[in-house]
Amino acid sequence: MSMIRAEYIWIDGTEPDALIRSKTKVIKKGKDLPDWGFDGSSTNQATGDASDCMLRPVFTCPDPFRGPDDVLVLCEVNLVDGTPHPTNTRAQCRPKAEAAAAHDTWFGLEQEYTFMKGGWPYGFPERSFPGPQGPYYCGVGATLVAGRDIVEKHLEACLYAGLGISGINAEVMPGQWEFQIGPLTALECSDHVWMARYLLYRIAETYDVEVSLEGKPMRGDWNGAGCHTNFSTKEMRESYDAIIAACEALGKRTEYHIENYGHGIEERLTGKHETASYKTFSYGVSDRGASIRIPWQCAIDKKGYAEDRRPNANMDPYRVTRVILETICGV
C-alpha cells in the first residue's frame, strides 16, 4: 500500500494577529482528503469542555519539503456541525467573491516582511543601527542585504508548490523583503498568500530566524511593512473612468477599510515614509504618499488597475479582498 503525507494547514484564533498551525496526516495515495478534527482549545478557537473543531480542505499543492507525492493542504476551520467557525474569514469572503464574479476582479498582493533574530532586525548590527535607509531597496552586496539565501529558497519552494508568485525584492530596511502573489481571483490570491507565508516560516525555521509581519517592526526613521493590494475589475481594465469610480468608492468607506487592514495600522500609516495618514483618504497617479496609487502607465493607457497602499503586512488577505469587493463591486 502506497502512503503519502498530507500537511493540513489552518489559520488559528490568536488575536490580534492569527497564527498558522499545521499537522501531518498519513493517508493512502489517491484517496480523497478527508475532513479532520483538532483541539480548538489549544488554538484559541474553542473551550476545553467543547474543544473539537474541524478542518475542511480547500486548497492543495505539492509539498516542497517532502516526497514528490506529498501535499500541503490549506483548510477552512468549521464547527463540528459543519458551519464555518467565527475565525473562518475565508468563508466570509467566499459569498462576496461569488456575488462579484461578473466583474472578473483580479488581485495582486505585495507581501512585505522583516527577518528578526533575537528580537532585532536580521542584518542590523547587534543592538545598534546601520546607515539610514536609501541604499537597501533592491540592494546588492553583503553590507546592504541580509537573508537573501532564505528568500531564494522561499521563491524556489513557492514555484515548486505551483503558487502564483510573481516576484521578490529587497525592501527599504535591512532584513526586510517582499514577495508578490498574483494576479489571481480573491480566493486564489488569498489562499496562495497564506500558503506562501507558511512556506516562508518553515524555511526560516532552519536558519533560526523569525519572520515578522508587524506593520512597524522598527520605530524611528524606517519604513513600515505593508501588503500593498493591487486590484482591478473587468471594467477598470477597459476604462479609466472605472478606476476613478473605484477610488471614489473607497474614499467613502475609509474607516471600514482601515478596520480590516491589519492590527497596529495607525503606527505605520502616519503620513510619512511613503504612506498616507490612516485618518485621511487620497488617490493620485504615481503617488506613493496617497492612500490609493494609480500607476502612471494606467493613466497613460486610460485603463488598468489601482494599488491600495494601506493594508498592513499582518493583514488577513481574505478580509482585505472581501471589503474591496464589497466596496468597488457593490456586493
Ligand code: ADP
Contents of the next structure:
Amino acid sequence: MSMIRAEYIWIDGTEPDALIRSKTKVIKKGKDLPDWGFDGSSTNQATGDASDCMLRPVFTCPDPFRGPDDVLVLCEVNLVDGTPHPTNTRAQCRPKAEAAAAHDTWFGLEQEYTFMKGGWPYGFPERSFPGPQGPYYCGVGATLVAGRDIVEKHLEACLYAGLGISGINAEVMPGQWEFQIGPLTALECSDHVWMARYLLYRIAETYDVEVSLEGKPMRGDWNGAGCHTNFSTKEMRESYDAIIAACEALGKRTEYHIENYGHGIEERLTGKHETASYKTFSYGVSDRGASIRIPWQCAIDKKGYAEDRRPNANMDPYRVTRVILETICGV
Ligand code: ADP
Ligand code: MN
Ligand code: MN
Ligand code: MN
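How about the form predicted together with the named molecule, since we already have the form predicted on its own?
Below is the entire complex, every chain and molecule, led by the chain shown above.
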C-alpha cells in the first residue's frame, strides 16, 4: 500500500498576530483525511493540564513541495468536544457566509508583505536607507527590487496548488511585494490567502528571508503594508446604487471595522502614504486617500465592486470578510 504525506496546517493562538503551524501525517493513499490532534499548550491555545486541541481538515490542495500525490491540508482548530476553539475565526465567519449566501458576495484580497533579513528590509542597503519612494512600485532592475526569485517561486507554487491567485506586483517600498487572491467567496478567498501565506513563508525560509506582515514595517516616509479588500454583492455587480449603499453602510460602523482589520492599524492609517486616517471615514471614485475606493471603471460602468483600503497586511481574512458581510448584507 503506498503512502502519502499530508501537511496539516492551522492558525495558532499567538497574540497579537497569530502564527501558522504545520506538521506532517503519513497516511494511506486514497484514505479520507482524518481529524488529528496537537499540543495546544505549545501554540497558545491550551494549558498544559488540558493540552489537546483537534484539527479538522477544511481545505485540501496539491503540495507543491513534495510528490504529486502529497497534499496540504488547511484545518480548523476545535476543542476536544468538537466545538470551535475560541481562536477559530473561520468558524465565526462560516454562519455569516451561509446567511449572506443569497447576495453571492465575492472578495478579492491584495496581500502586501515585506521581506526582511536580519531585522532590516530586504533590498535596503545595510543599516541605511535607499532613495525615496517612487521607482520601486512595479519596478524592474537590480537596484529597484529585491526578492523576485522568491516571488516567482511563490506564484508558481500557488498556481500548482490551484489557489485563486490573480496577480503579483512589486510595491512602493523596496523589499515590499503584493499578491492578489480572488475574486472568490469569503471562505474560499480567506482559505486561499492563508494557504498562500503559508507557501510564501515556506519558500522564503529556503532563502533565509523572513516575511513580515506588519502594517508599518519601517517608520518614516515609507508606505505601510495593507491588505486591500475588494468586495461585491450580486446587487453591486448590477447597480451603482448598491455600491453607494454598501459604502454608506460601512461608514456607520467605522470603529467596529477598524478593530477587526489588524493589530497596529492606527500606525498605518495616518492619513498619509495613500491612506485615510482610521479616525475618519470617506469613500470616493479613484481616491487612494479614501477609506473606500470605487474603481473608475465601476463609476463608468455604473456597477461593479468597491475596495476597502483599510485592512492591514496582518489582518485575519476570516474576520475582515465576516465584518464586511455583516455590514453590507445585514447578517
Ligand atoms: P489595485 O489597483 O487596487 O492595486 P489589484 O489589481 O491589485 O488592484 O486588485 C484588485 C482585486 O480586485 C483583485 O484581487 C481582483 O480579484 C478583485 N476584484 C475584481 N473584480 C471584483 C469583484 N467584482 N468583486 C470583488 N473583487 C473583485
Ligand atoms: Mn494592488
Ligand atoms: Mn498594493
Ligand atoms: Mn488596492
